[in-house]
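Consider the single chain below, provided in structure tokens and representing the form predicted on its own.
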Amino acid sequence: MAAALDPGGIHRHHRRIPAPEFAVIDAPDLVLARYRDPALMAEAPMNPVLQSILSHRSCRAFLPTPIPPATLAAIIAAASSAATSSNLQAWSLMVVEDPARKARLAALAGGQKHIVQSPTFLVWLADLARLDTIAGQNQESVTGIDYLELFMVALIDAALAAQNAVVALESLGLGAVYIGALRNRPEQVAAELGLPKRVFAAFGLAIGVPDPAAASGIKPRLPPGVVVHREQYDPTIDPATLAAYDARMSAFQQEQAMPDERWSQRAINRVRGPASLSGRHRMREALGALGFELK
């Protein structure tokens, strides 16, 4: 696999996958699509990077087209270009293309068919084992990796790398969807992937060429007035602002033939209690079993 992902082959063998048939949209229209609030439309700078980011949508249906090795190498190089705390680079990536293994991972993640359908499934790993191995090779012992801070560093490193990868692959006409449900059964996922102690499968990412027959819209996000704070945190939320967002999400769900459920109620239901966490309420126990001390 290492030879297939050699970055030296990116320019020699790369062929661009045709982008999906999305219309070119001006900056104010993209902002409107993201927030669905005319009050937030404004003149904004625009370039291909911003256009790609603002156009992001989850892709849950893929064509069987394989991803060329050079394209995957470029995506991995983009992931490796993300910021990393203290340059520890405490993340790793598992590339899964075997149909049987994808099917087993899909079963562990609640039967999500897009894991099986995607030609390539990426699993992003919070990896403290590599630091332990490097220390051992230098006849040194490191106990700092047993603390919660280092686990947080590894999780953040993995998330930053993955988001860089998503921006890169979408710029090449590919689509992706994050799979947090890999955390439903962490020990079983670790066994399937042969992970050593102190390596945790943080989330998955199904990637591939989007199926144009199942194109999705741009999902509205909470307005900046709710998520952006200046100087100090303001805990108040205007009920009218939240109701307006619920209405925009309801309209989106109807357009996409999705179940119409108020976003605020769905969010409440998702965090209501241990039963709503799909098995993830036992995460501390699972992390202990995977070798994380979390002092």
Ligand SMILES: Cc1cc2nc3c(=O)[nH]c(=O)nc-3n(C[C@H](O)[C@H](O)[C@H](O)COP(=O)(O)O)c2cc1C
Second form
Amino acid sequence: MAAALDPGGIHRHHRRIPAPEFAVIDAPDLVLARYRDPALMAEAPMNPVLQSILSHRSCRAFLPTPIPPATLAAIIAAASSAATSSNLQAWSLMVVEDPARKARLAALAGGQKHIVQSPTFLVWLADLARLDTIAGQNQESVTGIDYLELFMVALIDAALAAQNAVVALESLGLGAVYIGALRNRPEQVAAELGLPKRVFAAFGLAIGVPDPAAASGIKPRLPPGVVVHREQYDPTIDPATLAAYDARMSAFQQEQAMPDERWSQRAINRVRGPASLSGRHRMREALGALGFELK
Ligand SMILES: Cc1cc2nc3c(=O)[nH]c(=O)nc-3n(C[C@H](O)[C@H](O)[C@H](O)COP(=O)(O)O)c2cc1C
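Hand over the structure of the form predicted in complex with the ligand; the form predicted on its own is what we had up.
Below: every chain and molecule of the assembly, starting with the one above.
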């Protein structure tokens, strides 16, 4: 029993997966990498969990190496370990490994090649159908699931489970990228995955062994001074602070040989209007078609 619970035991069976890169990066350097501001290189407490979380970067290039079943099982157990509203566990997971299905899903999600390239594509589901089924098996009917609140519960549960999975798989040296573009065509994705009424594919997650030839860097984030409020919300944003962040993001984009567009301009463009939502401006209608009343 003890052996089954020993995380070292899980790892021992999968030596083929390379050691996480964070093992060689000093802890203060990770905080510096996240904010690119020496002033924020605090004497933060540090441990392997924080080192792994601070080392996060989305991975968009994978080796064909399959994910061993025991590793996937550990990742799923980590997902299941996330807190869940009222212990309702209103999320489900779809594991997609059929190359033809991955290709069809990639086509529905803006043709993102990393979906096809990843050996395992996970789709995180906001699932209110299970509660409906359980009620039916108890000769009861439930209408609480028809409210927006329960949709939010299911969506939050799915997101928390997914992020626990990401933390777990990155700690094992694997990489992942979320795929929000799976919401571009919700009805078609639901049909492809055979989803019943009241199950929504919230987002995908392409996972696999990162291709070392396409290693990406740690993307800087907005400083705590912009993101963190104390006691009451402060709506002001210091233009100089924002300009400094734009400059850090520009430096990052150049280092990654990616197009250098100001972060704030890119963010504005992303939310400019319905046309910039990649088809997702009709989400309310799509959710209705998928059986969510959102009362
Ligand atoms: C819910 C969600 C959806 C996302 N969708 C996509 C996507 O469709 N395609 C993609 O390449 N990256 C996607 N991303 C990854 C973000 O672009 C990425 O997390 C962000 O740029 C920060 O970079 P980092 O994760 O490397 O730190 C998504 C991230 C989240 C959280």
